[in-house]
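Shown here is one chain on its own, the form predicted alone, set out as structure tokens.
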Amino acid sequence: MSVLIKNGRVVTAIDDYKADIYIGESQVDVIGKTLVMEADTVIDATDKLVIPGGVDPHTHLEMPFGGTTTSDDFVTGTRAAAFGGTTTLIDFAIQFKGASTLAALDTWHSKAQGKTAIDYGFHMIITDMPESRLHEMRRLSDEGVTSYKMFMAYPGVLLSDDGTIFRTMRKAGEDGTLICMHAENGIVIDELVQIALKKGQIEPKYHAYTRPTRLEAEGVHRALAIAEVAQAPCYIVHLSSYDALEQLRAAQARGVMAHAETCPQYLLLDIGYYEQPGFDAAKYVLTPPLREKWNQDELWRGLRGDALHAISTDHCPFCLREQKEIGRDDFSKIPNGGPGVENRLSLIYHYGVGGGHISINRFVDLTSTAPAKIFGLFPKKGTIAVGSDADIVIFDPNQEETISYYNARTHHMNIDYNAYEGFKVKGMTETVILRGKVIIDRGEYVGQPGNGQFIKRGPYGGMYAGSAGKAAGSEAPAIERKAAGFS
């Protein structure tokens, strides 16, 4: 089915012209002015952003954590993604302790499969590497995972010790791979929650109290040194505070290669959320937890000038009543992580954008483009262009609406509550097409379970995204060249 799309303003991470789009199949065939063409579909886009699909590059679907499941699936979350504008996500596999990493590869597909309302890849979330079972990484590699999370928190879980991260990271390196590290000192979190709880204090505020930003910024440090000594590129996910984007900035200035997102959580929620009354502030019981509000400005100029690279949601829903309800009478029991995969273009439009924070083609940067060349799909993902895949989002910058879990045009995420409860925003959006494909209609979901594809993706992209990979310049290790798919 052709799709041909008039009088529309293409906004890409560059570009900024008006301009109309025709797509014979999936991809983009041409871009010109008044084109005279047939077509099965013709939306006419006049007032209206034409920009590539939205890729979210940290979520977390049908994931078991805390004794529970997240409770969005690759159904419920795929279409909450799509009527957000997003197009592509990529969700985590988990490796669980002693286990093989392909088995859990095999899990997460049979878990995804023939489900997913737009396109995805994997993340391998690595618990443990030993030598012998390194080979895997190159097998996870060859089957399109290019990219693996490591955790310094949640010890006898999920944590990895400085060792093991090394290892990883080296293979990592010699792969042309990428590790996304979760960056904080668990181990002196843990003592900190300890004491809290010896001390009668239980309401959801200690997880925020027990989590001090110092301890992410020495995650962030460490990380970035063991990548810097392993010569491998390292991507720090879900930056919260000033104090760890100083630390990222240290290493980037030393031309060590690395990126970092930060979530609109961080940008647009602070500490002062988790004095809301009774149990309510749970929502907000995430990690990293929110922080002081100044913390904001200074992650705002992080993404301004480059030292950030990407806006991803870590959405990772669970409901208040009977999910949350777990850690009543404990703080660390009530399962980590709040929803957002729907309102993350409104709201980085809206308060971004709109609040003079960044410029319009930063937008389309840090919510598409540089994390489909960071995580190896640009420029099948990313941008307009011929030849690029046709996901594509007609965004209506004048639409106003209050985002709300009681507003069908703001929330279809299978979560009891929005974390962005009341928030005002002037910019939706519209039309949603994947691969050529109409999923979304004027705000209306036409799309089924099974339009999304697994994408394998390509090598790590840094070189061409951000800052880090231009401060190595023509000096870059041997694995930032082999990366980019040189000799």
Ligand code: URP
The other form holds:
Amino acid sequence: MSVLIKNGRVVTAIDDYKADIYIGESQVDVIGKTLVMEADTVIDATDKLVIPGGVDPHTHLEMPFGGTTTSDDFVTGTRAAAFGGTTTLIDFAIQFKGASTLAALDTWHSKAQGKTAIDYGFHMIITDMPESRLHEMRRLSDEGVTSYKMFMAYPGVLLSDDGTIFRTMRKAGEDGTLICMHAENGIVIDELVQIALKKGQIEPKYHAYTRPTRLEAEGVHRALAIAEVAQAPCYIVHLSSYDALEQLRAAQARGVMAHAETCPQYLLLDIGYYEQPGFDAAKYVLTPPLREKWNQDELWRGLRGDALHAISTDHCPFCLREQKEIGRDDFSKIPNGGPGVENRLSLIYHYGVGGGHISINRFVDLTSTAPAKIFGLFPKKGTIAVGSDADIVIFDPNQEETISYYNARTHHMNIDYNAYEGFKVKGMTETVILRGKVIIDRGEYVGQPGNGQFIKRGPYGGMYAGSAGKAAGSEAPAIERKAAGFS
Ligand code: URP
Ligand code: ZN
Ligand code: ZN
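The structure above corresponds to the form predicted alone; please provide the structure of the form predicted in complex with the named molecule.
Below is the whole assembly, all chains and molecules, this chain first.
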């Protein structure tokens, strides 16, 4: 089924022009000023933006965590993502201590296969990595899993010690893959949590007060120092504060291959949300926690100046009733995480571009192109170009909405609140095309579970890899990298 998009304003990370786009099957075939071609479907995009489908590199669907499981599975979470203009997400498979990463990958494939509305990949969460299992990492990258997440937080559950981090980073550097790091000093945080609980400080707000920005900054510094010695790239996930940003900038200035993402919650919500009455503040128990408001301008500056390279959602939804309730009498038991996969593009377009923080090209870069490049998906994903997958969003810059769960349910995420309740946005996804197939048609879902495919990603393709980064699905050999002193 061919598609012709007429009269749109095509915006990529670097371009901005009026053109027609012809999609013969699943890729962009022709881009031209005025195309005179027959097509099965013709979409009039007059006065609309035509942008690459969003790439969200950080979601947690159907993930067991905190004594429960995230409330969106691969059906509901990916459909919600599609409504919001995201056509590819990268979710996290979890290797539990002592178990094989390859078995974990099988488990996550069986959760997702045939169920998704959009394309997807996996990072592998590593909780331990003895020398004897390092060889699994090459197997994973052959399977298209070319990035990992490690944790400096959550001792006893997900935390890896520094030796494990160094060993894994070295191997990732050799293989041309990438370690993503949850950078917070979880050991000290646990001490602070115990002190708070002993004082009877059990309310949700103490989640924030026991996770100071200095301990995030310490984690960022340590992660990037270890990556520097391991001669491996490192991607800091959900960076939330100015203190942490300073450490990122310092490492980048030394030439460390350091990337970082932030998320809408850190740009738009702040520590004041923990003062909501009753147990409502539990909605915002996510990690790292919301910070003092002044950090937001610093994060926008980091996005504008290229210290921060991507905006993900860290979509990790738990319902307020029944799930967050687990921690009603002890904030440390509240499952950590919040929703957002559906609202990312509108929020960042409205508050980022509309708010004068970033250009429209940078908006596309941060929400699609840069994550596609860093995570080995580019140029298959992340841009509109001849030969790229026809993952395209027709975005109406004038359509308005007040985000709500309580007044009018504006979202499709399977969760009983919206973290951005009452936020007004101007700029919304209208139509979404996934590899040439319309899956959202003027706000209506017309796709089905199974439209999405698992995407085998190529090696780390960040800007530091230069020409070594190759498109997903290519036969490119892993980057040859010999760590000085370890050859
Ligand atoms: O609160 C969060 N972010 N939950 C998900 C797990 C993680 O650390 O990303
Ligand atoms: Zn994390
Ligand atoms: Zn996360």
